[in-house]
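Take a look at this one chain, the form predicted alone, written out in structure tokens.
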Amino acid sequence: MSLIITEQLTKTFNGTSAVDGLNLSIKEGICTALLGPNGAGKTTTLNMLTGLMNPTSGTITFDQRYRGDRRQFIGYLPQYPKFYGWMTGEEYVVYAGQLGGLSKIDATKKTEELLSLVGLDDSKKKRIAGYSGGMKQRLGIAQALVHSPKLIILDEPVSALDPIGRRDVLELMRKLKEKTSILFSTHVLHDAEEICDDIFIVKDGKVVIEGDLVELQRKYQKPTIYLETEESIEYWSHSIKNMDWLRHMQGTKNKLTITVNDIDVAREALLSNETLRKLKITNFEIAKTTLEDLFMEVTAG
């Protein structure tokens, strides 16, 4: 079941359009990935989708069990979230749920239950402004989910943190997709890759692929084989440029991608050519494409 679905959601700045009639069907109790390049339209869906923004044209409907304000059902983490940095932790989350229509006690509650979820219940008596980039990013999510909300929807939330705290915020989303549905934004594909259900890819405001993520993967998964040689590949490259089994090829001046049709009839017609083999291969392996492939590949130009 759909928890938020948008028809022909259209947003013209200036008449530039910045989202251009996007279809959405978000679902209920899974994780769904917004992907696309910088500039896609990602942050201008979520800000209509949140109520932060109205569109120019277009509906976005919410569950209709849910009756009133979709608003009050949505916890939100912007992109760049801005924080009071003489608070507390602690004080913060009550203050959200007080925001959001919670009484000091039953903030209180869910502030201490929250700040264990994201690994905050040592640090709930530190001030904000020295807590680090990770742990802003929990406290940011504490914040989104304070009122129970039936839809997380978070922008880039892994954008700006180094390594460590990345994967801390993608386990605590790990986590998240068995107690709430998920909507998140990202031009990251591997973090989408690890913890969503469904993706949409979108270019210049559009979708351009969508579905579930294992399906997409079985239906544009090709095989590939990459090739390194000693010596330069560039020019024996042309010589295969119109061969039956190939699909696609790049490359450099020792390294060679090949996407391909049929992999036994590849593997055996690089492997018996002399000419490669005179360019002493040194690398051969054979793999599938990634959703980063997809994603460059409907992303390009």
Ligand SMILES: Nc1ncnc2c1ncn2[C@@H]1O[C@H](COP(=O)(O)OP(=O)(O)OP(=O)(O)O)[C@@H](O)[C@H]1O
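All of these numbers come straight from a predicted model, not from anything done at the bench. Between two forms, the rigid core is defined as the largest C-alpha subset superposing within 1.5 Å. Residue numbers count along the first chain shown, from 1. First, how it differs from the form predicted together with the named molecule.
- With the core held fixed, Thr88 shows a CA shift of 2 Å or greater between the two forms.
- The two forms, fitted on the rigid core, differ between the two forms by 2 Å or more at the CA of Leu270.
- Relative to the superposed core, Lys203 undergoes a C-alpha shift smaller than 2 Å between the two forms.
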Given for the second form:
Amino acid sequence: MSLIITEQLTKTFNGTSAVDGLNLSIKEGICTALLGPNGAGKTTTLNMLTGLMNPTSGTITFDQRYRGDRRQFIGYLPQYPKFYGWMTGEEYVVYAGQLGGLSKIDATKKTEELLSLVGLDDSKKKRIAGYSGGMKQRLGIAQALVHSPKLIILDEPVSALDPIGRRDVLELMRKLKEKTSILFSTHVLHDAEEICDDIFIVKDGKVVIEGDLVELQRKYQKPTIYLETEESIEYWSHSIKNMDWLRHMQGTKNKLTITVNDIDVAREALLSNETLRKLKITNFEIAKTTLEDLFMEVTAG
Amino acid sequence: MNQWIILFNKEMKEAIRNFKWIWIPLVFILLGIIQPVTSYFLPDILKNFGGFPEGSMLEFPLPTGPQVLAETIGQFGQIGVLVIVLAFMGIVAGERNSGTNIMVLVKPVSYVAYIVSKWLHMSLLAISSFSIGFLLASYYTFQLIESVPISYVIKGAVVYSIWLLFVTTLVLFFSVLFKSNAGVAALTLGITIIISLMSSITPDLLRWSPGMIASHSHSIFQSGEAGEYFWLSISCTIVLIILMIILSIINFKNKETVTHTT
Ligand SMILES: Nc1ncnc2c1ncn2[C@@H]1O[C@H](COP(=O)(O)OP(=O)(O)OP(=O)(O)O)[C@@H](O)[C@H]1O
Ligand SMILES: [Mg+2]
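Switching conditions: you have the form predicted alone, so give me the form predicted together with the named molecule.
Complete assembly follows, chain above in first position.
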């Protein structure tokens, strides 16, 4: 069951498409990542899903069960959250909660709980004007969660954080995933791999790869052999160029990375190769390519 | 209803924290005191420092009570309005420019409540400041110059309040329409000045206009009666106020909350 489906979602700014015919389907109860390099159109897409921006064309459909004002069901953390600096962190989250429909008492209770969850207990009585970027990011997460939305949309929730903050927030998202659907954008594949179920890789406003993360990993993982020798391996490498188990090969004087079709055949062929053995192998390693390689490949070109 | 109160309280808190609830009333209080006091001392000042020959028999009559009240209103209409406009030019535009409206409007917030709560707060602050300033002006006028029937004073003040509401609505309206704070201020001030000026130059052509309100309140101070076509200008002003609020809401609803992604 999809929570949100977009069809041919497009946003044009003065003639150039920031989002170009995007078809997304965000499933309920899981974590979905929108992954893409800078300028891919992630923020633009999320802004249209929240209703803050109007699509130039295309449609956004919410699940039948969540009819009416879609904002009720969504918690949103913008990429660069802007707060009223004159409020304290606590006041802000209570305010957001009340706007989300909570009573003053409930909002205060929920705020208490969330601020300690995101680690802002100590500074909740301070004016937001005095918060650091990372603190604002955490406060932004708290305000997104305060009215217990069905779906939380987080625009680059960890990009502004230090390594520890990043780990905290990812851990927090892992916990949230149990209860809420999450859609978040990132330009770091690793973040997506850590907590996501579904992934959409976007580039220039278009989806280039999409699907279940585990399946994608399986599909795109290819066996790879790393070879290192004492003598130069360059000349020898030409001799295996036309082998049918070979997919791709790249290397330097003493190192070679070989992507292969069939790992068993390749290992057999290489280890029984007399010439290669004479080059004095110092390292023979079998590994798998990751989605990272794929991500780099599709986003670099 | 609940949401209206929450949004209104936020406006209130903000204006208290950045001292708008202190300095705007203060301006009106000062203006309200200065006008009757200087009117009272002016003849003396002129006599002593006016450079007239010793013993000359010139008399400087005190202005009447209604005159002083009308002059006070005149001060409110210039300096007071300027202060109100400058204080509220960013009421909507400011939040949009800084992006603080994003996380508010992404919550299930009614656009009507968002705009109207701002208008209510702004109007409350303007009317309160005016009331306290005018109360003091009346007090000193009564003490130093002469008393004016209380009912005239109250009636005149209520009528003038409608002009102030027109001004606050104009600020809100332009603040929804335009991005630039300076532009909002210039347009509001420009329009209020033109309306007031035109109404005093060609009153026959502008009987309906909000710019006539000040002169109606003057004549109420004088005689308890407003001038001709009083109800025409009052009803036109109220219609204009309602219209501008509605247009502000419609325009605000139709505008994209986010127009760029950085
Ligand atoms: N108001 C605007 N006018 C013109 N172009 C715009 C506007 N807003 C966004 N863009 C363009 O739209 C494209 C997509 O921007 P967007 O911010 O959605 O990308 P993103 O994936 O969020 O990038 P980042 O990782 O840097 O946050 C960019 O090329 C950007 O320059
Ligand atoms: Mg972005």
